[in-house]
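Just one chain follows, in the form predicted alone, and it is written as structure tokens.
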Amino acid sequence: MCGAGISGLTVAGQLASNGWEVTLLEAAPERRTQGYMIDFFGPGFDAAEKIGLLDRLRKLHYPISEARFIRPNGRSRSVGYGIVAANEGGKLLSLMRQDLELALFELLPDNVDLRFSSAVVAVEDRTDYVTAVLADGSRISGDVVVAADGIHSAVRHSVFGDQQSFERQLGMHTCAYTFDSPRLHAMLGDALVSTDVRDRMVGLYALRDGSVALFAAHRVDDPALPADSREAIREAYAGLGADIDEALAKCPDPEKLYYDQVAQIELPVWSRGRVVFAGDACQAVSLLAGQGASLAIAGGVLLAEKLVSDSEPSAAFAEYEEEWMPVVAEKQLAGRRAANGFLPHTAFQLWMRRAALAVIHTPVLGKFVTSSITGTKALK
């Protein structure tokens, strides 16, 4: 297993209980505490219930009661998060996407071989075999290599090569990150709230800890990375008012925030040999879709489920992509669409979300809002 996200601890998870011999190798030198708040619905849901992991992340979550949109007059308009939990038959919940990871690293068995530091950078497919070679130029051999390391994955570029191949950017970078602030966690209460401009938004939302947290998103032209993610931030989100300046202010070193591009990760074949592609290392969705999470663990458990059931790894490996890319391919096309509802560009666009949003409280106007919010359909 190439990758300790969510995506990788779920596999490594369902195949170590089912007796398999698992190797779990994690770039990173400890457990990732950066990410933001997701809404935790969709295919997801019923599988984390499946595995045992539902019970702990209710604990885990955020009874977020409103989503505040304030427009830089000082309007507002919320969006009560019943309405949208509704919809989803009452089966979301609102997570730090650490914390889910922290439920998941709690339920791993002891059996599986957890190693930090040990980031893969090439796979020597055989016929009987496969082989991770690391960074250190140690090297791994085993059964199958499931290759869960994330949107940037080097053993995606290992396999088919050029990594822009496979990308699809949607014009945006975000970046997310946590701060002190009494005055502003005291305000922020149970809600989200949020800016209602143009080409740039900026929410926060009060944390269990007292801390105060950050999620942002912005329209680029170039989809590079700055070399200072901090002073890109700066730059980005100026001129949104004082509270936002003053969490701009409080902005943590770049090592300490998570910085990003937006983008869908579009995969032909999800496998190679003895070689499987999980989570955002080919199915990224982006956060426009509000459903990668869900589809990391979903499509994880599947992924085990097929490999368990199936002696030979390439009828396995063809059964979940046959069942699972479609679904995919589904939530990456909602994603796109909800784009421009997402980071209006336009001054209609604009208009046509808050148009949105006032409605969103009518029982069947309300019902088709909330559905494109969640990337689901409408009167079922």
Ligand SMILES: Cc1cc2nc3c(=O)[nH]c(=O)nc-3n(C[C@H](O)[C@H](O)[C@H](O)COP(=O)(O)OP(=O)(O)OC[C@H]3O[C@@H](n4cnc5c(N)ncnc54)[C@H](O)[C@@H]3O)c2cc1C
Contents of the next structure:
Amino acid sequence: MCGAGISGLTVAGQLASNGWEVTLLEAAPERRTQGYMIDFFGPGFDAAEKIGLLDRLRKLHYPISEARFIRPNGRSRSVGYGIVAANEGGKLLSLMRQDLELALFELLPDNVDLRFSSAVVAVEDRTDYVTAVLADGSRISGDVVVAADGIHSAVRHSVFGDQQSFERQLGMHTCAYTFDSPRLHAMLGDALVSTDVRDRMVGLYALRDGSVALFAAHRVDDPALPADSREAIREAYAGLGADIDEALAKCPDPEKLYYDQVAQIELPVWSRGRVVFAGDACQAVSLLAGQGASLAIAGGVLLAEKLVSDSEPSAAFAEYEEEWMPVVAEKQLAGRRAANGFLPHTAFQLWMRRAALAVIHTPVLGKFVTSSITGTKALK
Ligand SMILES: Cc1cc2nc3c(=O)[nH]c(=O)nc-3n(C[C@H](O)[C@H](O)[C@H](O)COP(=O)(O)OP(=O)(O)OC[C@H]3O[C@@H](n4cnc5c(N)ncnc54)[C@H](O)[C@@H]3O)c2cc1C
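Return the form predicted in complex with the named molecule of this protein as a structure block, the form predicted alone having already been given.
All chains and molecules follow, beginning with the one already shown.
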């Protein structure tokens, strides 16, 4: 297994609890603690229940009461989170990404050989076995490599070459970090407060440990990542008011924050030989679809089920791809369609989003608006 993120932990846990011998290789030196708030709903919700994760997630979730959108003139519109959750049949939890990862770590059976500081740089596929080559030159062989090493997957590069042909850049960058501000923490309470302007958004929410979390996204002309992410953040979100200015002044060093492109991965096949891909490495839907973690868990559970029940890896891979690829393609399309609602570019798009938020509390239209926010089917 390559990558101990949401997807890798899910697959490793399920395979090990079915008697598989699993080595889980993670590039980071320890469990990662950076993250952002995710709305956990969709297929992963049911999969989490199936593997016994849900009770723990219910304890770790943040009971967000409302999302408040604030305009530059100070006027605001609040959307009760209960409405969004109700329109998802009550199956929605707001979680910090690192808490979701923590819950998956806790569920990991003792027999998983988890190795940090173990970056996989290449895989060599033989007929009867496959070998993962690590950055320090060491090699580990096994029956199957599950590549769950995220959106910038090194294994994908090793197996399929040219990365760019599989990436669909969506013209945005995103970032997240936490900082201390007793004043903002008290002001936020249990609300998620977001700016309401064109081309960029900044959201703030209070965390249990007394800190404040920032999550932001902005449109870019060039998808290339900046040399200095902190400088890029300060430039992109300047002029959005005193509260945001305070948050920007407290932006930490680049290595302590999350900054990345907003992109989708469209891989025409998800396996080759004894290597199979899972999670963002093959199916990134982007934050616009808001279900990447959910799909990483659901897809991971499905892949593990297929591997456990089929005697040949190739048969398991084929069934996994056949069942799961169409689900992901649909979510990716929904994500792209949500782009202008998430970050309106024109004055008309901004007006449309405000109009949509105004009707979210009405029974029928509210369901349509929620579905366009969450990327699920309206009026199921
Ligand atoms: C800002 C933002 C908001 C989001 N909001 C939501 C949301 O509301 N709801 C939702 O469901 N999803 C959301 N997502 C998506 C979600 O976070 C991802 O889709 C999900 O984390 C993917 O899980 P993964 O395990 O595939 O990849 P990751 O979580 O990225 O894990 C990959 C792991 O592989 C490791 N790794 C990388 N390279 C190597 C290597 N060469 N060798 C070994 N290990 C390696 C990494 O260190 C990492 O631990 C959001 C994403 C972003 C960026």
